[in-house]
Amino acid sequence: MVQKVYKTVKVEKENGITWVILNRPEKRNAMSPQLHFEMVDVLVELESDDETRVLVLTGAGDSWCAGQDLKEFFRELDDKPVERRRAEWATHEWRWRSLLTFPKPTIAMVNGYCFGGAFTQLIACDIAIAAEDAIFGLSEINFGIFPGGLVSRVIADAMSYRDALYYSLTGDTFDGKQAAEMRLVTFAVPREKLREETVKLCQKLMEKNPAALRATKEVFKTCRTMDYALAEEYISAKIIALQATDPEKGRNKGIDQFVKEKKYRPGLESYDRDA
């Protein structure tokens, strides 16, 4: 794949890991319309990129993302309804629809400030790792509005009822340690170990069967809003579909290696994918 050059996003590839870096450090990576359009293109390109086995979303400099750019996304589009509609489509397209359904594992590596609108892509990622001193905040109440876009909806999924309302109503901030304690992020580590621990997790994920990883994401995210009877039917169909489409035939390999060859323990490790 020929790698494109973007103005507000950097894409770096390393040993199966693709680092997608929001690149407006002078604005704490606040999201402008151009950034949204570029991110739509980035995710479309990477969906079918064979070099990308895990995607890590992070930010340049000392911030992950400070939310929407109040000047460029809001004020400058107040009297431009067509441009506003395009920007609104792009922001929802990449931050929720594309990222939520991305066919490979996604990790939010939160290296600094994460505010407002940034909660949408934070929660859309499969896993989130934060620096312990990263700062999170739902600051919209401080300038007279409420968490818009999809933020009010996604925090209802990812935060407890009490935490979501408290931080939405007060605008108080919390750090990466607190985010891990409230389960908004998967875990938090010292900032100096953030990239190292993220790479370790990527390597663990890359040991797994890619088709099974994709199916696992799809089944979990789709079933969350189903009743039990419908979920049972859906999961049964997806199991059959995975067995039919998995190039590795992982289910058969794994069972054979455990039952016939007694080569591994499925509760503790992956089957030998190269066998």
Second form
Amino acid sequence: MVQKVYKTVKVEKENGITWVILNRPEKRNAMSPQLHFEMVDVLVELESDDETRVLVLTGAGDSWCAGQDLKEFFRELDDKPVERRRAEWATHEWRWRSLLTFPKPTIAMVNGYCFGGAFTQLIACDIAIAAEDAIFGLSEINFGIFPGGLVSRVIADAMSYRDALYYSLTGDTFDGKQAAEMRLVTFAVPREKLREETVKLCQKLMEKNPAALRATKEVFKTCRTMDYALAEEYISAKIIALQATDPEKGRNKGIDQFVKEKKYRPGLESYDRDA
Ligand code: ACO
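What's the form predicted together with acetyl coenzyme *A (ACO) like, now that we've got the form predicted alone?
Up next: the whole complex, starting with the chain shown before.
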């Protein structure tokens, strides 16, 4: 695949891991319309890129993402309804639709500031690892609005009722350690270990069957809004779909290796994918 060059995003590939780096460090990686359009393109390209087995979303410099660009996304589009609509489409498309349903595991590696609109892509990612001293904030109240886009909705998925209301009403910040305690991120590590721990997690995920990984996240995320009867029906259909489409035939291999060959213990380890 030809590597495209973007102005506001860097894409780096290394041993199955694709690092997608929001790249406006001088603006703390605030999201401009251009960044949104470029990210739409980046994710479309990577969805079917064989070299990308896990995607890590991070930020250049010492900020993850300072939210929407208050100048370029808000102020400068106030009188331009068509451009505003295009930018709104792009911001929703990549941060929610594309990232949420990305066919491979996604990790938010939060290396610094994470404000406002950045909570959308934080929560869309499957797993989030933060530096202990990263700073999070639902700062909208500080400039007279409330968490817009989908933020007010997605924080209800990933924060407790009390935390979501407290932090969106006060605009108080919290750090990576607190974010891990409240389960907004999966875990927090000292900054100097952030990349190393992220790579370790990527390697763990890359040992698993890719078709099963994809189905696992699709089923979990899609079922959350279904009633039980619908979910049961949908899950049954997805199980059959996975068996029919998995190039590795993982289910048969995995069960054979335990039941017939007594080769491994699935409660403690993965089946041998190369057998
Ligand atoms: N929109 C536009 N520009 C921004 C944003 C933003 N969200 N965040 C930072 N910048 C710009 C600043 O205007 C400044 O630009 P300049 O050098 O041209 O003046 C540059 O980035 C550096 O910002 P500083 O404030 O000087 O950097 P500092 O490291 O001191 O502070 C911090 C960083 C805390 C992130 C601060 O910039 C800030 O509070 N930004 C706003 C964060 C926020 O509230 N985001 C929510 C936006 S609303 C939404 O997402 C829906």
